[in-house]
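Just the one chain here, laid out as structure tokens, in the form predicted alone.
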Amino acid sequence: MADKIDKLPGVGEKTLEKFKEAGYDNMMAIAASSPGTLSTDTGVGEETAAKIIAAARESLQMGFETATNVLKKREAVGRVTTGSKTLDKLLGGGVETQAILEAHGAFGSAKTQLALQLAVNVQLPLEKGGLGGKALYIDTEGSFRPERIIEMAKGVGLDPKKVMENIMIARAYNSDHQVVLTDKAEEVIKKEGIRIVIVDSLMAAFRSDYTGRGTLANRQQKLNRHLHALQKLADVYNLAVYVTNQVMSRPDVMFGDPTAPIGGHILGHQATFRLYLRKSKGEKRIAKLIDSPNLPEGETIFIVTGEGIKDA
């Protein structure tokens, strides 16, 4: 956690209280904000907000630094196991904190199964591939199944009752509700010790609320803000973000796989890792890593069993 704001120079007690009430209780949260947003959230003037942000950034030394220092900071990155060693290897050791992993695929490709498995596995101790923390789950399609959580918890040797208590879930009924839940997530993260945020599915509500080409620009702007909010949570609280996504069929593709993820370039650029899941024979699923800042493209097979995700 970044330094507490009590160390912020030139800020009085009353202003500090306003900031804490608005959820700005650490330096990074202030430094990552914009003057307009900070002013709206806390009631201080925009000029004052700009000065406070500048002071927070100075305190955190947010200027340029050497690649060696960046490498040291990367040592704080944690990883959550998927349950499959080959899938973990494809992802560079598991699902990373401080990053957004987007998984897209047709229905039945195990996107939600992976979401449920990560909500369980994040609770495992470090030595077993977890982060010893809780999960926050935003369900936009009504696909969350507690019965499946119980099966998966038993599969990894955890107490199902405790596992259920450690998953904070909310049902989002439209894209506005989804955005508000993400904004409110910060309170829950601080209070509950959340180590992974899951959105299943990211685009379903946006797809339904914005129909037709005329609404595309508004949809993409709102999606951009939503993704930035998720990335900010990942950075400030060193947690993992996993989002599922739908696909569309492209009739113009004559050769190869005609399916493509929805969400456009905004999602393509904002997601740190992109995983394409597709169904194979029986329990088998194929996972293809199609985008990553540091890992090669690759493919692997895993299976979905009664106890959860396992190696094929």
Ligand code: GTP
Contents of the next structure:
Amino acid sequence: MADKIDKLPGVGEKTLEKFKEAGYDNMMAIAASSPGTLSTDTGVGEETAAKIIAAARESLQMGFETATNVLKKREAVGRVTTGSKTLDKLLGGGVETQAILEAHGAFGSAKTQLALQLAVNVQLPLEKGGLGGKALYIDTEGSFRPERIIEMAKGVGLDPKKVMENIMIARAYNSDHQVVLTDKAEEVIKKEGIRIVIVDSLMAAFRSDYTGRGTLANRQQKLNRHLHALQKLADVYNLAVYVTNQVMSRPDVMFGDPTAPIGGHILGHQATFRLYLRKSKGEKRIAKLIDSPNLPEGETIFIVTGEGIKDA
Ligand code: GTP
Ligand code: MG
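Switch from the form predicted alone to the form predicted in complex with the ligand and print that structure.
Next comes the full complex, and the chain you just saw is listed first.
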């Protein structure tokens, strides 16, 4: 996948440098881009960008592919255990690579606990429900707790010291910073063998940076690009993406649950799996699968213990 990009038409020495700086250093990254994005990111004109993308796709023989090929890609999908067998089952066997899983819920519903747990569990060997890989963690709320990582690592029988070394954390201070960190993530992902990217929380910074009504379109546009970048990482590096999201109350809803995840339809379309988490009694949490391309909707209960997420 790390095919050299210097053979593309219209890509001279200088452009090549710009491409590399912007993270487009392999054919797949270019092929999966759009002319607008590539142009903004690298400074080449949109027409040139379109030609370059077309050439990259040609060289990768993208476009239509056989169902056999799609199946082959699907077979490469890895799964990370959540720590709870019933929650794994709800998700079709765990948190999938090549996909984005969004979890939304009120405060204390265990969105961050699941994030921490996945950062630990991805390090487990295959036979224990991990991918033997590292985690990249973008923390926008300052809620990352190394103490919890230590407890959870012990809980799954891993060496806490090693586990801590295998989680790369960045604190994002606003939505721009969050987007930049995601763009920069590619270098780290390649170098470190990252198999899960976590963004906790995906929406908080976007929500506070774009408050007035007039800015909503801008926010959605930027969110859209951010999610595209995450999905691209998931596809190109066969890694899992887990993002958390808050809910807002919807006074217009009379029946059923008067809360809705923020981020609107953009997030709804781009997250492959969506979980709605709710508090129940004590340690119990209820997880509901909302949207999935190939799984039935359903609910399950798990618990958050001192050692992390477990079956109820
Ligand atoms: P916000 O980020 O505030 O929206 O909430 P969240 O959904 O991220 O909640 P989080 O994952 O932080 O869950 C917090 C809950 O996890 C607490 O209310 C506790 O019930 C549980 N929890 C956190 N730490 C521990 C711990 O060390 N031991 C146990 N048993 N439970 C814990
Ligand atoms: Mg949280």
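The structure displayed is predicted, hence computed values, not measured ones. Residue numbers count along the first chain shown, from 1. In this text, the rigid core denotes the largest set of C-alpha atoms whose superposition between the two forms falls within 1.5 Å.
A movement of the C-alpha atom of Glu297 falling short of 2 angstroms is seen between these two forms when the two forms are aligned on their rigid core. Relative to the superposed core, Ile53 shifts its CA atom by 2 Å or more between these two forms. With a cut-off of 2 Å and the rigid core superposed, Gly36 has a Cα displacement that reaches or exceeds the cut-off between these two forms. In this core superposition, Phe19 moves its Cα by 5.3 Å between these two forms.
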